[in-house]
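Next up: a single chain in structure tokens, the form predicted on its own.
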Amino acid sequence: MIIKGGVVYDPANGVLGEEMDICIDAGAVAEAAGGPTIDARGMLVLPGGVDAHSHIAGPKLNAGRIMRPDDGRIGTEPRRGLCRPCTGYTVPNSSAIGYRYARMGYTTVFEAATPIIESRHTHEELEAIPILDKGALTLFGSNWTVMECVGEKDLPKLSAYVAWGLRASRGYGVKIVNPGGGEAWGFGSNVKGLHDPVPEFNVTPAEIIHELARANERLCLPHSIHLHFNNLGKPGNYSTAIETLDLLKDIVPSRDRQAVHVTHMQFSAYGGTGWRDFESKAPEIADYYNKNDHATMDMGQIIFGSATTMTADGPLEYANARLLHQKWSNHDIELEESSGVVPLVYIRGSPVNAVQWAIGLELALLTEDPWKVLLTTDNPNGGPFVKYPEVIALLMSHKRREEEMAKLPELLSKRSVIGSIERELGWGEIAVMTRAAPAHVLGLKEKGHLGVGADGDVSIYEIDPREVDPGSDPALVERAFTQAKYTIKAGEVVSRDGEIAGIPQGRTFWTDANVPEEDMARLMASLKEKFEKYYSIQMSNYMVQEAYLSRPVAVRAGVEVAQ
């Protein structure tokens, strides 16, 4: 395939804006190419999007679509060509993700949270995703064997834990969330701060939260720790979130890439001493970032309207539950995690949710190296992802931001800086925030470029960026990022003017992390006792096999590689 003549706009290769032929053999980019010719002339030619968070598999899914019959009955469309049937909004089927990714010109997505024991159901939900290629971060926060690990200081079992546990989930990357306090919320507690000791265990989030990140990197995982603060959701917590971010000064990646990814920062940016003072931290979030080069954020934006929260934070849900009566899910994960779920309603009217809102765009505008921040909205947490034009729109024009604000209360002006920023983003830098970035981010090496030898996955939008001020225009570039003229995948057009045109199967990117033999075998000479005492089911069932991934990636790992 060739692709004459677009405007392309790949940061990664420092191509900004050039008119320019992309030619795909084989799947991948190439020097050179036959067959069939895409007239992109006048159009915006980007590698396709990459999501580095979101929920799109896994029992909390099901959970929500169970919460919402409300729900399932937006969004609805029939069979028809090649497309099953799809239902929902905030949680859609799995057929829906695919096709509704597809035609934004998203070609990639990573499931955000995945227990161990839980990853058979996760990963059948991923293989039911039609197009997009995937992978899931394993959740390690709360793990007994983790805690035991980091109380005796043994690094070396914890390494050897991390790969088994990726190995048995056929996870991408280590995930924590609310380190400890999934643990802690099985007693009906919570934890409150970095130092706080989590119950029956004698560690703190910290010990936690640095172990992993020292683990991570002995064993040259392709992604950095994956973190969800402690305290999230909760007014005053961006101390908590700056304390944290110091707390891995001293992490030295083994690849190219941070030490830490912070997920959902939004939640993360709270000011105030409750609900009633409740006010925006995001300049100082920013200004921290700006001074640091060892994080990287995504923005988890909210958009007004329905959302469906679900998280593996047990404790924030029943929190969200009590304080917005509304009905609640919750969850133990035996030896591993607790989690919840909680529908809402972000609501125009009201001063909290304003806030939110003007925080999330805050982080994006004032952090000044793009590549720092990703494009999010926590799907469906902070609001579907079906919202991202909505998102690039509101960054892109300070006008459309403006007219937003003239919707929301006054009090946001007094709690919040968003209506003094002028910044606008461009093409170049939305670029990054939804391909380069999340690619470099994740370490997927064939990702979010255009350059020879990248995965073959191209979006096209029907909009000249060298005509078009988005600036003044936020509508015509909302709508264009809403419905790509052609998103390509692996060389074959999965999208034409938002009509499902191929449904190929995509791949499964997982991580193979190997550790010297002595350290997995008193590993597993523990990990034996607890199956046999605590466990519901027995060993031999528990590891999801290759059957269970149709299109695998196994990404090379472990103590070895990082020598």
Second form
Amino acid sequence: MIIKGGVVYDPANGVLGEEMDICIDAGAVAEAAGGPTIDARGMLVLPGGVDAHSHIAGPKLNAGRIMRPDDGRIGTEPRRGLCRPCTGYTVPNSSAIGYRYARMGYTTVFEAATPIIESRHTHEELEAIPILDKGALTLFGSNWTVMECVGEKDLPKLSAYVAWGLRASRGYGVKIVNPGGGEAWGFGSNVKGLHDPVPEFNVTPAEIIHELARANERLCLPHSIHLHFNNLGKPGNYSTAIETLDLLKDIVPSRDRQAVHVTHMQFSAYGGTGWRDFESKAPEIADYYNKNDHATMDMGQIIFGSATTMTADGPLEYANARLLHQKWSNHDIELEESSGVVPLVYIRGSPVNAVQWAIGLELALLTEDPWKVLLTTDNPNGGPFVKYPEVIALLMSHKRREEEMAKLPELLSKRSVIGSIERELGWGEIAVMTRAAPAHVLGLKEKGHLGVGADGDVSIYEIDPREVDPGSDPALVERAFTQAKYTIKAGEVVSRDGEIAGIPQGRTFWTDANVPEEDMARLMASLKEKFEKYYSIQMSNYMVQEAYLSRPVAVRAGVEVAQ
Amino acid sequence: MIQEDVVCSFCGCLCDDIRVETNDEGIVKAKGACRLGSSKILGHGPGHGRISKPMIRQDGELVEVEYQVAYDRAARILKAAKRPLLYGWASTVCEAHEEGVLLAEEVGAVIDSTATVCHGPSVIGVEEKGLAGATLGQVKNRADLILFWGCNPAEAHPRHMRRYSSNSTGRFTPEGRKGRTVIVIDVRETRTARLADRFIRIDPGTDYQVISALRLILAGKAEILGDEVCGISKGKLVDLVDILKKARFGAIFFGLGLTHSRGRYKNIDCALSLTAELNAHTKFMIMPMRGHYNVAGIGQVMAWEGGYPMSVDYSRGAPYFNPGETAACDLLARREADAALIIAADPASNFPRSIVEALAEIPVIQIDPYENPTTLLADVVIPCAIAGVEVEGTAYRMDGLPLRMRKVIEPVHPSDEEILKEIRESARRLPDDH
Ligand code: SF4
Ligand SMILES: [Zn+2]
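Output the form predicted in complex with the partner chain next; the form predicted on its own has already been displayed.
Below is the entire complex, every chain and molecule, led by the chain shown above.
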């Protein structure tokens, strides 16, 4: 396939708005190719979109669907053409997730959290998502074995457990959510801060995070630790954010990437002592990022309207439900995690929601380097992923932001600096935040760029970046990004003008990390005891079986790779 | 041959520690399984009412045919129907469920599971309130208080108490049964009730009032109540609330006694609310005691495939969910369903009589390893391998935890998944106006 004459933005390869051809051969970008030609003259050509943090599969998603039949009705689309029927807006069915991402030009999406013991479920749903390449991040932050290894200061054993847990869950990377809090929530409490010991385990969140980061680098994993801070969602929590980031300054990345990825930073950039004096601390966070290079973040932008919050941060969801008088689902997972789901609505008239909206944008606009900030809504926590084009328009247009601010409470100007930010992001910066950076942050070498050998994933938008000024025409930008003219996955057109044109089965990335045998043997002894005494299932039934990944891609890592 | 850690395919406990012994004759031993489980696992041979060949009813008699003939007949029946119903699914694996949803899309059917006659009200309760739950291992390791409401695990889920609940031991529960308080609330003194520390008998149909009273007491509004609530002294209820509040980790398990007594989903709504409110005082969770081994799985599959966990109508091309309108019994009661495919269930034994009569009036396709009363109504009978014994695949435990069922012996018959796929292929080949 040859994509002819488009205006290409491929920031990973230093291409910023050049008119050029892209050739795809055997599913990958090539020097030359035959086959069909796509006329992309006057159109924006980008690598396929990559979402490094989105909730798309697993027990939480289904809990959301089951408790929200109201949401199901919103997105109803009948079976048509190649497409199976769709339902849902914030919690769509699996088919809809694949089609809607593909229509927007996205080709790779990573599920943000899977508990090891329930990963079979996560993979069943990932398999049911059409078109996309995907992977899942595995939860380790409140895990008994992790906390015991941390307590014993046994890094080799901890690393062996991380490697084993990734294999057991067929997971891609290390996710840490409110470390220690999930365990405390097992008896209805929480950890209050980085140095508050986890009940019964005598380790602190700080130790869990730091040691998991060291294990992550010892194993030379493709992705860094992926961290949801303690105290998330609480006024005043920006200090926890900065304290945690400081804690990780001594971590030396084993690969060319960050030492820590902080997820949905918006929910952790809060000032104030309560909801009454709640304010943005995005400038402080952005300032920190401008002065330090060891961390990346994703926005976790909120979208006004309906959302379904879902997270392994069980106590947070309980607090949300009580505060908002909402229905509440909770699901605690033996020896490993907690989790919760709460539907909510972000309202323009609410000063708190308005400030949250501003914080997400401020983080992206005040952090100078777009490689440090991924565009996300923490789908569907801040809002559904189908709203990414709206976020893009807001980032590219001061005018668009002013229009929105006019609808928000006046208090916003006292509690945030959004009104004073003139910066408008350019096409290249958006391409970084939605393609190049997420791929780089995840350590996916063949994604997020269009160099020779990259996956043949391309999105083409019907907008000419040489003609359109996004600052004054944000509506054009939003419309173009809502529906790709073409989405190409591994050299196959999968979406054209919003019509699904091909439904390939995507691949699933997981990380296969080796560790020295003696470390694994030591680990096995303590795991055996856990299964005999504490788990409710047998060890031989625990691992995700091969049958659950139809197209697995094992990324090699491990102690040998690191040496 | 000995196979370790086999998963039992009978009830929602999905015990995964069964040691199965096979020889040339088949399975000879299922060590570790309870009475119910071992009769299921051992009951695979021809002597156990297995259907051997596909059959089609001709002039009132079931006549043996080839598989393809049965597939084509099934496809024609479903395709010709205006309102076909695909019902059952509780005793097969999720891989078959996924095929079932595809078939529903292909022929524009209503697809519903046996949940509709067991924990359907629980699902509706969850839609109203959400569910504060946990995996069974949390109960094992943490719970010091267990409340069984309208359920009788000692007889219906025989290993539940030992493995997961009242008698299990774990990290924070080293004393097992001794360290726990077990309470049973039911309309009669069941075996489970006799094993409890405290049994509170309530009058049939009063669950809602009793739970509401507990909520009032918990909210500090006991003075609103009279001296008695449905025959139970207020003091007893105040005591109970006190015990609940003092627990370190409380677990409520409920069964059909709660979902099927007066109030139905409102009872569940109320119990879920009570659980959420107890969390203001201590840690509490609640769980429905799912009956068949994978009735939870069909709900999961339907939710990710179509957005809703049961009673989904695909006749308009898009999933439409409105229990009360689109549940199997509603459809049959209104004489709306004009064909039915019954798989891995026996509605002729479990539906109310008037609904069974409705089923008897329409063409019925049965997919099952065993003959059962539904076979008597069936026009097409397709024997399948026993999922979870002869076919591997996924099942979801009552707490939502998925396990992979093993294939312990080689099947003679095709799997549910293969059969459904063949019927769908056959239906695809038929013209639309058929
Ligand atoms: S309790 Fe249920 S799952 Fe366990 S062995 Fe008995 S029937 Fe099987
Ligand atoms: Zn998230």
